[in-house]
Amino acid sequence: MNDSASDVVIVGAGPYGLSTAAHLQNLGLEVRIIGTPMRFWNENMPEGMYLKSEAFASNLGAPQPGMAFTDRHPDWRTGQPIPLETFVAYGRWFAAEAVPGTEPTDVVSVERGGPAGYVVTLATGEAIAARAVVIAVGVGPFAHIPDELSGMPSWLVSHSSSHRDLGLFAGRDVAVVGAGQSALETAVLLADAGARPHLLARREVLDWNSVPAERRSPRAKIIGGPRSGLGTGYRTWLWAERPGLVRFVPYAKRQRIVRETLPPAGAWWLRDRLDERVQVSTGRLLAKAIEQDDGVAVTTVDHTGRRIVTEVEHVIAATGFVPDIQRLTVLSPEIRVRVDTRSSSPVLTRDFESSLPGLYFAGLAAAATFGPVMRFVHGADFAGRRIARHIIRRTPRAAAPPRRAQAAFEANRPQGGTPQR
């Protein structure tokens, strides 16, 4: 075993891990970021997908200028959807420029102990003693499959985040459960791939987002509220742009904000693509699913109480992600028991630190504390900045930081000051 030490280990190299590392790495600390940049986005999101967020809400966070998506693509228009591959390429470019030295391996375990406070063991066998550990694993570990579908074999029931190539379902009958963007887009992409999708939605009516206006009149701005990373509206702006204030909202109301902000709805540009190729059944509550022959019989109940059986060859649950610290098996059982939680989410300080000093959580795991923006890329800069500042304050060696990442960035910046496409 090859032992080493580091001030900070960041577990995960998605938007939150990369943003946190970018804020830390030019401040003189030894930072190890473990993970392949943007791997979940590249391997677990379907080909042909588009981001629902606007360009200005798809920026990763860094202390130096010129690293935003809108810097990389300055001509991207409001309302122009971002292809998945474009966002993945941006994230990888960001990693190469702002976070040199990411390590494309996996963390096997995080345990308390060692001279620094934590021991992080990698798949390579290396054990790293670390003062601080940032858990930035994204949404992957929290994929939610309803109880009515759980326990079924993976070749019959899967989560929407399990599929990169939906062409595997060409010529097959597939039920998609859900009513949000993931469900609607999965159903459309299945149809594009030659499958026969059947959308089963609990909602009585599918909701669709309106076309965003590139320019709004002063009156529209006053009535509709400011535009933010989560949409338009005064309260929406507060949740999106001032997540630090959400901590002070009473817990029950805070949970309601997380649950009700941006409820299930499809992007406006997807609406015309949900055509006759997709069978849509709304107002259906899941009752049970059983294996039948080579497929699945899904029983749903409509608003009259009538039970309806849908027979398909596979079911894709596009039913979102639910944070639960017990599903973070990378953490030792001792840590999972000792971290204070509420409704299975870690209780965090204003700096994203858990009840165990030096252990931080970013991304979806922080939504119960900081609100709905932690479900989206837009929250990455705020989280990375807060976490980095707290770690710096608590780490003595940060007093006179050499600005290594800034120097590397300036050396590689194209002439003219703006990163090129």
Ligand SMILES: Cc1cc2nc3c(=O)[nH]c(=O)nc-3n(C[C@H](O)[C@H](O)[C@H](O)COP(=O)(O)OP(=O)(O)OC[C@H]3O[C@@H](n4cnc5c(N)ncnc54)[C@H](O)[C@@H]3O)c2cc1C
Contents of the next structure:
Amino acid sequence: MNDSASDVVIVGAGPYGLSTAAHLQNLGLEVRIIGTPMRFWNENMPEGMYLKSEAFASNLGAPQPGMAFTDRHPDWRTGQPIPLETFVAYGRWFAAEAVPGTEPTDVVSVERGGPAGYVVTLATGEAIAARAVVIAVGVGPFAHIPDELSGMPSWLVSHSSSHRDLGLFAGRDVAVVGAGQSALETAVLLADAGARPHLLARREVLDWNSVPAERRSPRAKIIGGPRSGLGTGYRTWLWAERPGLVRFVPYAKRQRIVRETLPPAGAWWLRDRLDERVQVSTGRLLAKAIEQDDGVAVTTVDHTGRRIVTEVEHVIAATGFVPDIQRLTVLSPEIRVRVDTRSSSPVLTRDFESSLPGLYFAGLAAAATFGPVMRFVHGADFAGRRIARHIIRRTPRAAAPPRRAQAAFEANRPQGGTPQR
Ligand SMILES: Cc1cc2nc3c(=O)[nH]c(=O)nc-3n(C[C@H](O)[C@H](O)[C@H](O)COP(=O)(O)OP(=O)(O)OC[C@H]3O[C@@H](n4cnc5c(N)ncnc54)[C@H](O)[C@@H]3O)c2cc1C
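Pass me the form predicted together with the ligand as well; I've looked at the form predicted on its own already.
In what comes next, the whole complex appears, and the chain from above leads the way.
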């Protein structure tokens, strides 16, 4: 028994869900977008964090002009880090303007069946019959804790995405595992909060990104290559700005590109903040962790084979996110089995559709197909645009006039127009 029906249901209201909804609403479809706007950013990233992406690479996508971060903050300079709360406020503003009517609840299951092809059940108990479903649940479900640390109770070992308030660790010894921006920033923020962080990194040397030049000479542009949403360089530009072409790169090479583009490194502006308050041990391979007294003993192995035990009260694994469709428990077991996958990621068409017609994946789950930009906000406009165009081509009511979002946008448009993107 279905309570309601909709052309499309979007699961998740982060940058990809919101961008997809904005493109779809403008095309005149009935779209339900389920999720609290920017919830992952607001609840699962640490207070005091700054974005690593530049302002021009932190735009959500919409068909109407004036909706980019750089439109909202036209004076934001290249090299000026964006505070987390500024980005969350931008995302919420975007949601209110371009996608009115987001529903702050959860999808509890997506199943095949019903009159339209899919039944999406919400935490409220409502079941929606939908022709198309866009899975835009982000990175959260794919939080990765290495085997050596898994199975430990959450009060001893947690993933970096479990923390918004690192002040909870004030006065405590905390190991942070990892060497990427998340690990380095977590360690610094722990120190700021009065904890005693100890960074355990597999890399022999920590890597840091260089300061981006606000202006570059024509010669520097030719030698260094164009600037893009993922950084500077000819190849990087291709992966960032032409994700549609990345699909044609042979699979093994594509996976290497996903892994190796923007490898673990700290933002330039964080470097000076990683001072003597943070103990740093590099070249350490995790071996095991055991619970002891009120804490954890983490054993690591250095390059000589020496085993070193680090005793702390808590371990934060800042070890990233690994897409795996089996971890998307919001999808029914039948869907998880039936969607074609390769290395646990869904195989997607040029329009982000999986092997089950009408079921789309956006964001990290699409990185295996469209490359590394899908790990970042910068890929959201491309994904949203492609998914929307495909759904509209498939939907009988394609010619319907634009609905409430566009009307609301037009009504609220500032006098004198808004800047073009
Ligand atoms: C610490 C950290 C820092 C980062 N910094 C940057 C950066 O500077 N620049 C950058 O480009 N990228 C950054 N990223 C990557 C960033 O997470 C992605 O670029 C971005 O969030 C992708 O958007 P998304 O919509 O796919 O995912 P999300 O932002 O995670 O949004 C998905 C949303 O879906 C919701 N959701 C999940 N399941 C359900 C459900 N069943 N029902 C309803 N809602 C659901 C979640 O709560 C979440 O709000 C960072 C990631 C981390 C962890």
